[in-house]
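Single chain ahead, written as structure tokens, the form predicted on its own.
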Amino acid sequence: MKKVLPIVHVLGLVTMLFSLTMLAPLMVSWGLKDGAVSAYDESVAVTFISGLIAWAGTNRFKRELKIRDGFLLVVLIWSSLAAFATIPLLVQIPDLSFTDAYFETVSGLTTTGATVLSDLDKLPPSINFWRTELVWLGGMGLIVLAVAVLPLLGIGGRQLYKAETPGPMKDSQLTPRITETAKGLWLVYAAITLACILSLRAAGMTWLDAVMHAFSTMGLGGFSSHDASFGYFNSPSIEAVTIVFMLIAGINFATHFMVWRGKSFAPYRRDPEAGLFLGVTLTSVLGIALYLWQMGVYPDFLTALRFASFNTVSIATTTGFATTDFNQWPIFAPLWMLFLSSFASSSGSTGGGIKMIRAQLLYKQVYREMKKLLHPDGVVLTKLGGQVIPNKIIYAVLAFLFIYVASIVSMTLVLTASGLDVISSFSAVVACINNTGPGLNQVGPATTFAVLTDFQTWVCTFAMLLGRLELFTLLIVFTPAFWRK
């Protein structure tokens, strides 16, 4: 028990910091007089006092965190902060159960964007603001934010950063100091978000809608303040702006950081993922547009291109916005979009799935094995971006893929056994573990996850956390070896 107390100490500090994030929706509620001010008063007080008790009560146990401490702390932060985030929803929406509220906040923090709520247009604006703020915070990762702040308070965060950073190459650093790296990433993230807000406002959104949808866009989360999502605006210019920023958010933010620091676009050319991500996504847009046009879904190619481009980019980048019920398209198109969501976005982006870099490494490993069959005594190396990839990274990627597929199969079987149809089960699991948002059939873009039973909701909640924490970070704390001395 004593070895957990230093982790609880840091968790308490992060919880106190998290309570401050509730001040933004409080100000929105106060400014718009939407009647939800008391919900945030209670939330800030309960969250801050809980964190203070945990932090002060374990003060004498504080120490520098070790590797396994980092994994446990990441899991505790994501699961516990989502619980505190439910308070405004539970206070303001009386009929909402804790299961559904927890699903909603986990969906926000993991940038999944799947929702159990309906009548979004009738909710107090500050509640929708809180939902989209969760997406924005989760986008770059609360942990990276904590890494930038905690060292200032005498608590190192390198192990947190390694456990949280997405992608297979966690040891790469942008600056010598991890704190400077985290600050740089957040600065770039905030600057691009500001550009997104201004662009959406110029395209015709109100200021409040522009802020909320920019939060969701940059977090690649997909929460909207309208039941019809982007279909509510029915604006090609707003859709065009959002497509551009979804694509930007789907590229590694470390690459954006290097572009900003070096004042040169050269890092985009050197990024082995960025070009392929854009190429695969835009080629898929054209292919799906042609398919929908040929199938007679839309009367002309330009209309098909408009709907295919927004919805395909949205799902491929794991955002989850929609301008139409693509569940009604011929099944090939939405299945291809779900397939894209599994690998298209870059590592270090705010997207989900296995990431483009792992897909590239898997392809190169398959090619390597075939060359070794032809030349058994030859030395065949796997290279990416001109660098030789060590075998330990290849093995890690293969293990990741096995767990990823096994998780999808096992959770699909569990949902199917619990009474959900196969298409809904499979698409719900894929949409949740990839942090995409809408699935197909009963959990399609025109419906919500409210149709699920409590058990099915908890399965999908676990899938969202599993995907956001890159599988191993969550699963490792359930192994006996993790708790062994």
Contents of the next structure:
Number of protein chains: 2
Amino acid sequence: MKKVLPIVHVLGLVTMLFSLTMLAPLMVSWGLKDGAVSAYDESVAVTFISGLIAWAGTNRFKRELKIRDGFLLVVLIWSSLAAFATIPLLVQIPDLSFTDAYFETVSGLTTTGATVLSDLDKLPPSINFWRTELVWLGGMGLIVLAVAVLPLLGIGGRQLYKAETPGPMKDSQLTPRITETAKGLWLVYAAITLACILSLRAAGMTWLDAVMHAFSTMGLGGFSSHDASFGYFNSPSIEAVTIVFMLIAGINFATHFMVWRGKSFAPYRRDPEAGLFLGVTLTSVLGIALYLWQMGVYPDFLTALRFASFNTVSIATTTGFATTDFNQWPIFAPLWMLFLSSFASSSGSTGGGIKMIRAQLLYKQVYREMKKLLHPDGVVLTKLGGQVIPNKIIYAVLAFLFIYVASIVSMTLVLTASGLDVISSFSAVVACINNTGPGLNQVGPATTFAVLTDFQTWVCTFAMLLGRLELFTLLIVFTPAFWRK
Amino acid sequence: MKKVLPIVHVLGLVTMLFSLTMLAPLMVSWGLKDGAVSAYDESVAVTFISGLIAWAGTNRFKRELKIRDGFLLVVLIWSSLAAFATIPLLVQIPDLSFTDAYFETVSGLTTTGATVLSDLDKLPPSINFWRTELVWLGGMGLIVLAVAVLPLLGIGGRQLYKAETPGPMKDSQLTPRITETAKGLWLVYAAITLACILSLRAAGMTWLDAVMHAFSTMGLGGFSSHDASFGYFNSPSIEAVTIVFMLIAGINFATHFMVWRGKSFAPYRRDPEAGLFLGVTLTSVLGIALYLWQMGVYPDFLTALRFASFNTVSIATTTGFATTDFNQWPIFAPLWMLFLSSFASSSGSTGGGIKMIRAQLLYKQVYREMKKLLHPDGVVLTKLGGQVIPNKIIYAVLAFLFIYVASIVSMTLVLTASGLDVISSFSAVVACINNTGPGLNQVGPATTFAVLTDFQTWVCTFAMLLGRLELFTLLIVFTPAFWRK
Ligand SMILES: [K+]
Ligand SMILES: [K+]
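Please show me the structure of the same protein in the form predicted together with a further copy of the same chain, now that we have looked at it in the form predicted on its own.
To see the whole picture, the full complex is given below, headed by that same chain.
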């Protein structure tokens, strides 16, 4: 208990800050007179006071946090903020269970974008605003987490090439530098979001829709204010704009930051992930467009290209928007998209999955093993971007892959044991652990996760948190070793 | 070319020896007068003469083989013997394409047991004999490969705890010792097979069926002479005998050998895999029996236990016999069985999958990574059976897992792209790469692999060889580095 209280102290502070973010939907509700104001009054009050109690009540246990405390703090932040975030939903949507509300807010904060809600178009606009704001906040928290915090905990793809990154990341430590870095990243994230809002507005969205969908795009979240998602707009220019910003958000924000600071595009070229991410994604777009055209899903290549590009980029970047029910496509296409979502996006982006850098390292490690078989006594090094990768990092990545696969297999088995069909089970787990959003079959883009039982919903909620917290951060908290002195 | 010829020399010798194994079905055919004698005449002649030409023609290139040559030799032996083995099938079964015949013989030699043939009961008995003999030979070749040859090539689970194995394995080298070891293993394999034949006969099979099913059981192959597989016998005592021998064959034959040599059961206790293999398999039997009973698939627990035990042990050990169409069970049960097949059986057994020892190491490695996160500066070692496992072995195992997963994912994608449904695609790949046999849906236990197109059949054939040759052995031959000077 002594161990947890200093962490609760910090959590209390974060909770108080989080209550302030509820003022935004409050203002939206007030401005649009959508009748939901009281919901935010309540939630701001409850959240702020809870945070205050937690903070003040643990004041005398305040101490500097150790690396070890960081794991629990991160887990508690994500899981408890999501709990507070349910309040407006529970107040405004009658018959919504806590299980479903919590799934929805975890889905937002983890930028998964899977939803249990339907009739989105009839909800008070401020509720949809709140949902997409959660995605945006989750995306921002995530970037800071991935770029500044997780590497210090010895986790995350970012640390892999910290050594070779010029500029602000070089010797970041848990010191004022981190605040500075986080601030820079926040600025870049906000600036690109603003550009996205303006572009979406110019492409024809209303201001409110532009803000909400920009939030959802930048966090690679996938929440929409319309049941038909982007199908609602049916606008090639809106789709084009969104594709561009999804691709931008799939690149490491530290790289964007360096481009912005240095006023040069060189960091994009030096980024070991960006080129591959774009290459793999755009090649897949072309391949899927050809495939859909060939299979006769669309009468002409251009239509196939339009649908393939939006939906493939959306799933590959783990965004989860849809302009059509791609579950109806020949199964190879959605499977390939699901496959892309598991590794295409960059570390330090708002995307999910194992990240491109881990995929690269895994590939190189396999090649290295083969070389070692041919030259048993030779020394073979694994290099990335001209740098030798230390063995302990390759270990960590390989162990990461194992947990990732083991998690997918075991949660799929659990879901099938609870009565869900195989494709729905597997795709739900993959879509949740990669923080993508829509799966296939019963949880496909044309339906919602509301079909799941409470038990199945909790499994998916766990999967979303597991993926978002890079597996280890969450799992380590459940090991006996963590709680031992 | 100079590089390949000395290997072809050895291959020629092995091919000549292999032609002699065709004398067995010839004698069966002759004894039973099933009218297939000429098929074996032809195949013995063609195979022997081909081997002779390859051997004699390359005599002047004869030299001692290097470790590197071993990879190619192993790949060539498995793939070309399977080609010669098709001759009796092609002669005796009209309308059988080479693609399908080759699938069938690869399935036999890799002890997979997936079949493209139906109306097995109407085939000449000697053809079924030949099919099951292939399984038995494949199983024997496999044991020698896994226990004596692959470790020298730096591959395979066996090497993992070579250091701690007392007795004959201790300092085996590619010297007379290997011959001795191989001979010992061969004797044990033959002796247990004999026991299996006698037990099956005692349990009520005809002599011919007893021999064929003992061959198929000991190789954990799964070929039967009946379309209904073990459902044909509908005999609890035959099922019980078969379960026992499948479990025996799922244990490392080097351990059996040591038990036999030392006249003590102690090696079973020291074997780091045997206990876990039996524990996991038997616990699963009980769990699945309860599940099937609970779900109302069988009216009483004992019937559920009977069907669960035979089919679960059969799939977990990668045998592939069936007493019922378990594809009709609630999907969790067959999925769990498929999952077991991927890791339950021991290295050095005739089973497939990644093997129990790799699963153990992967689990331990993950726990080690977690500990390292909590104690970044501490040294954490991975131990198995009291021995510290060197890092390079953990590396190799992790890389193995990656190739295994990547192979399953990519071949599943290829099969879906070719038009097969997801569950059939995935289960076919898993059943083939684990050398289990039946999959689900279209390739389930009630059907055959004949529904596949030629292209899909070749993908499955490749998957069987890939799994059987422990991935690396086959893949390395396709790398440019292998062919470079
Ligand atoms: K998403
Ligand atoms: K088999």
